[in-house]
Every structure is written in structure tokens, then in C-alpha cells.
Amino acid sequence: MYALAERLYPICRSITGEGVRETLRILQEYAPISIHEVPTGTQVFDWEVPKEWNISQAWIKNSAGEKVVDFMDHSLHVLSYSIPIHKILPLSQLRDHLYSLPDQPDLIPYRTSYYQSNWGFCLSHRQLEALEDGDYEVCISSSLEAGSLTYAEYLLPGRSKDEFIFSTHVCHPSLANDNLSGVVMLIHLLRKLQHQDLRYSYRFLFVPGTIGSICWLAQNADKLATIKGGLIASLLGDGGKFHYKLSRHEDSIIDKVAQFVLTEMEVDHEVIPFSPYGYDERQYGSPGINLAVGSLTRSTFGSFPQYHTSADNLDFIQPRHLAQSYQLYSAVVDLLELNRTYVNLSPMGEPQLGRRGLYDAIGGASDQKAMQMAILWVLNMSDGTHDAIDVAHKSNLPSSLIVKVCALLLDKGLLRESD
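Can you show the structure of this one chain in the form predicted in complex with a further copy of the same chain?
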């Protein structure tokens, strides 16, 4: 995952343009995701797909003709969606188009102006302060033309049409944790699940933030009914503790599974309430869409000093953090797959476990105690209203044991799966 992040890092992505397109094409080397183009001007709910933005170069030269800021050095140096410009202007006028972080003077900020026509450069505050009075030549060779918005999608079909979505934003330029971490983790999760026999269907969405998820939603309104929930994957490479942000439903199956996995795997974590701020859970969780999409991240949106600066670089993310995030997402899928609700087929009194080899022979011994307790709990709670997580929660036994016992009792003819 880290190697892929290294490869994607230099690319200048935005909400449209070749940067996203190139990124998604690289992802296709890993898994057969399909790339979709939505033409400029397409109406998507309350929004319209904007013009496509591309950029070849951008620099500022001082009066001596030296490049003092160059987009070739760092994709963050240009205000995203800058209109093309080439002119000479004094520093006093140039300043209106320069963005820096006085409190973090060594870092380049990340700034965008998607829906308001503007141009600008982002630079470290030290760079800004070093600029001497005088005239500067600025050049942004960008284009804003009719084109399309690009996103990618892949549906892993399961035995059921019921599906869960994993969505991540692919519109950020050279920022590692936000959100190459989410992109590379998801493509590897897709690769892993691709060859499994799955109960549920899983849809992977690699979309530009906000406008991308809105495009997908607007064009797939007929698919929403079978989406049982989902997760926003982002901020998965840093060393912070995990955060599960509840879906707008707060008590959906994805909320239940994600929280249970975090607790049972005993990783340091915090559960935070839904809020209509952050990543694309804002769109999936808008009142008219109302999908149960939570967000499983390490650090949270906007909470770390490297956030939206050049310090969110490849040093900031670590292979072991990505690996742990991947394990956690895998565990969520595993539990979604295995968690079921059963009906006890011998519900009048306990079934006689002994003659089925489910009870140790000498009554009173305490061997295999946990297994026996799990058998009793599963039998008792299997009335069609409790799933394996409920049984694990109430019995305080590991979900893996409950799932194993369910399989055993199903095999012995003592359970059937609930409708």
C-alpha cells in the first residue's frame, strides 16, 4: 500500500482533470475498477458538473527572472482551479493571490477555489516573507474547459443484492494521509475481497469529494434502496487512535459492526456522533439520501497540524499504520459477512446436547466451558430477533466463538438462518 501511495503522491489531482484520471488509471492496474466520465454541465441534484481543470505549469518569477515559486516543485503551490494567467504585477497586488500559514511558517497550505473564479499561489510563510518589493511575473498555464468529471467504481457482487459501500475521495493533490491513505487501503481491500465468495455485495467508490459523491448519487438513485450502509475511508495512515464517526442513523448495522470490531480488537479508539461536516458522509447522510454511512478513520478530519499542508506527506504515513487500518476494515467485512440471525429449531426446552456430542460426558466438569456457554447462549437467543453480535455482546463471549458455534449448531440441524 505504501509503495502505491509513493507512486500517486506527486500527481496533481483536483475535482476534475487529468490528475484524477491518471490516478484512477493506475488503480486499474490493481483491480478492474471502471472509470466513469460525467460531462461538464450535467445537472446533479442542486449542483452542476463544473468545467474540467487542467494545469501544465505555474510559477512566479522575480524581477531577476528567477522562479521563486514553482508548481513543478510541489502540486500544492497552485490554488486548485486557478484560472490561466500570465502577467507582471507588483508584490503589493500579488499578495492578494498568495496564501501562507503564518503559524506554520515552513508549510505550504492547500487551498481551492472550485466555484469562484480566481487564481493564486500557496507558499510557505518563510517564502512569502522573503519576497522583496518589486514586480513579479506570474504564469499559470491552466485550462478550464468543457470536459468531464471522472470517478471510478467497482461492484463486488455477493449472493445478496444488499450492498455496503466503501467510498473515498480522490481529489486531493500531494497530500498523503488525506487521502492517499484511504485510496490505497481501499484498493487493497477490494483486491482481497475480489476472489472471495461473498454474502453481501460491496461497492467501492473512488470519487472527487462532494461533487463526485453527488454525481454518483444523482446518477444511481435507483440503487440506493439496497444499500444497507457503508464507510468513508480516509485518514488511515497516521499514528493516531481510531475514530468511528456514527452514520446519520447512529444504530444501523454498519454502526453496530464497526463499533463491535473496534471494541473486540481492543484497539484504542473513540466513537463520535454523526455531524453534517467532514467528508462525503455529508452527502450520503443528507436528509433526502439518508444512507447509513459512517466514517472509520485514524485521526479525525481537520484535527492534526499536518492537515491540508505540505507536512501531510509520505513521511507522515507509515506502512504499519496502513496495515492496521487494513486489518480493521477487513475485520469489519468479515463480521458483516458472518453476523447472522438464527432460529432455534428445537426451541421447547434445551435440546439434548449430549446425544449430539455437544456436551462433555461427565456433568459438572468445567472443560470446554466457554464453548458450552456459547452453545447455550446461541440456542437461547436464536429466536429470530438477535444476531451473532447481540449474542456475543450479551454473553460477553468472543464473536468468533459465537460465529463458530452457530456454524456447528447449523450443521447439527439445531438452527436455521432467519428469513
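Show the form predicted on its own, please, the one above being the form predicted in complex with a further copy of the same chain.
Chain only, nothing else included.
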């Protein structure tokens, strides 16, 4: 995952353009994702797909002809979606188009102007302060033309048409945690699940933020009824504690599973309520769509000093943090796959376990006592309204043990799966 992030990091991405296409083509080397193009001008709900933006070079030269800011040094140096420009300006006028962070003087900020005609450069505040009065030649070789918005998806079909979605944004330039960490983690999760016999179907979406998810939703209204939930994958490579932002439903199966996995894996975490602000969970959870999509991150957006700056680089993310995030997402899928709701077929009092060979079945097990308790808990709570996660939570027993016992009781004819 980290090696893939290294490869993708230098690419200048935005909400449209060749940077997104190049990124998605590289991801196709890892999994057979389908790339889709939505033409400029397409109406998608209340939005319209904008003109496509591409850039080849951008720089500022001083009066001696020296480049004092150069897009080739760092893709954050240019205001994303800058219109083309080539002129000479005095510093007094140029300052209106320069963006820096006085409180973080060594860092380059990430700034955009997607839906307003503007141009500009981002630079460290120390660079800005070092500029001397005089004339500067500025050049941004960019294009804003009719084209398309590009996104990718892949559906892993399971035995059921019911599906869960995993979505990540692919529109940020040279920002490692936000959001290359989500991109590289999801493509590897997809690779893993490709080789499994799946109960549910899983849809992976690699979309530009906001406008990309809106495009997908607008063009796939016929698919929404089978979506039972999902997760937004972002900010998964730093060392912060995990955060689960509840879906708009707040009590859906994905909310239950994500919280249970965080607790059972004993990782430092915090559960935060849904709000209509953040990443694309607010699009999937808009009132007219109302999908149960939560957000599972490490640090939250805007909460760490490296956020949307040049300090969100490859040194900021670590392979071990990506690995733990991957393990967590994998555990979420595993529990979704294993979780069931059961009905006790002998509910009138406690069934006789001995004559069914259940004591023999667990007699030599190292967790004999725990298995006995798990059997009693499963039988007691299998009334068609409690699933395996409910039993594990109530009994304070591992979900893996509950699942194991459920399979045993099914085999002995004491349970049936709920409709």
C-alpha cells in the first residue's frame, strides 16, 4: 500500500482531468476497475459537471528571470482550477493571488477555485516574505474546456444482491493521508475480497469528492434500493486514533458492525455523531438518498496540523498505520459476512444439550466454559430479533466464538436462520 502511495503521490489530481485518469489507470494494474466518463454540462441533481481542467506548467519569475515558485517542484504550488494566465505584474498586484499560511510559515497550503474563475499560487509564508518589490512574470499553462469528469467503480458480486459500498475520493493532489491512504487501502481490500466466496455484494467507488459521488448517485438511482450501507475511506495512514462517524441512520448494520469491530479489536477510538459536513457521507446520506453510509478514519479532517498542507506527505503516513487500517476494514467485511439472525427451534425452556451431543462437542475445548456460556446466550437471544453481534455484545464474548457456536447449534438442529 505504501509503495503504491509513493507512486501516486507526485500526480497532480483535481476534480477532473488527466491526473485523475492517470491515477485510475494505475489502479487498474491492481484490480479490474471500470473507468467512467461523465461529459461536461451533464446535469446531476442540482449540480452540473464542470469543464475539465488540465495543467502543464505554472511558475513565477522575478525580474532576474529566476523561478521563485514552480509547479514542477510541488503540485500544491498552483491554485487548483486556475485559469490560464501569462503576464507581468508588480508584487503589489500579485499578492492578491498568493496564498500562504502565516501560522505555518514553512508549509504550502492546498487551495482550490473549482467553481469560480480565478488564478493563483500557493507558497510557504517564508517564500512570500522573501519576495522583493518589483515586477514578476507569472505563467499558468492550463486549460478549462469541455471534457468530462472521471470516476471508477467495481462491483464484487456476492450470493445476495444486497450490497455495501466503499467510497473514497481521488481528487487531491500530493496529499498522502488525505486521501491517498484511502485510495491505496481500498484497492488492496478489493484485491483481497476478489478471492473470497461472498455472501453480500461489495461496490468500490473511486470518485472525485462531492461532485463525483453526486454524479454516481444521479446516474445509478436504480441501484440504491439494494445498498444496505457503506463506509467512506479516508485519512487512514497517520498515527491518530480511529474515529467512526455514524451514518445518518445512526443504528444501521454498518454502524453496529463498525463500532463492534473497533471495540473488539481493542484499538483506541471515538464514535462521533452524524453531521451534514465532512466527506462524501453527506452526499450518500442526503435526505433524498438516505443511505446508511458512515465514515471510518484515523484522525478526522481538519484536526491535525498537516491537513491540506505540504506536510501531508509520504513521511506523515506510515506502512504500519495503513496495515492496521486495512486489518480493521477487513474485519468489518468479515463480520458483515458472518453476522446472522437466528431463531431457537426449541424455545420452551432450555433444550437438553446432553442428548444432542453438545457437551461432547465442547468437552475437550480449551474454551469449554466460554463455549457453554455462548451456547446458553445464543439459545436465549435467538428470537429472530437479535443477531450474532447483539449476542456477542450482550454476553461480552468474542464474536468469533458466537459465530462458531451458532454453526454448531445449526448443525444440531437447534437453530434456523431467520428470514
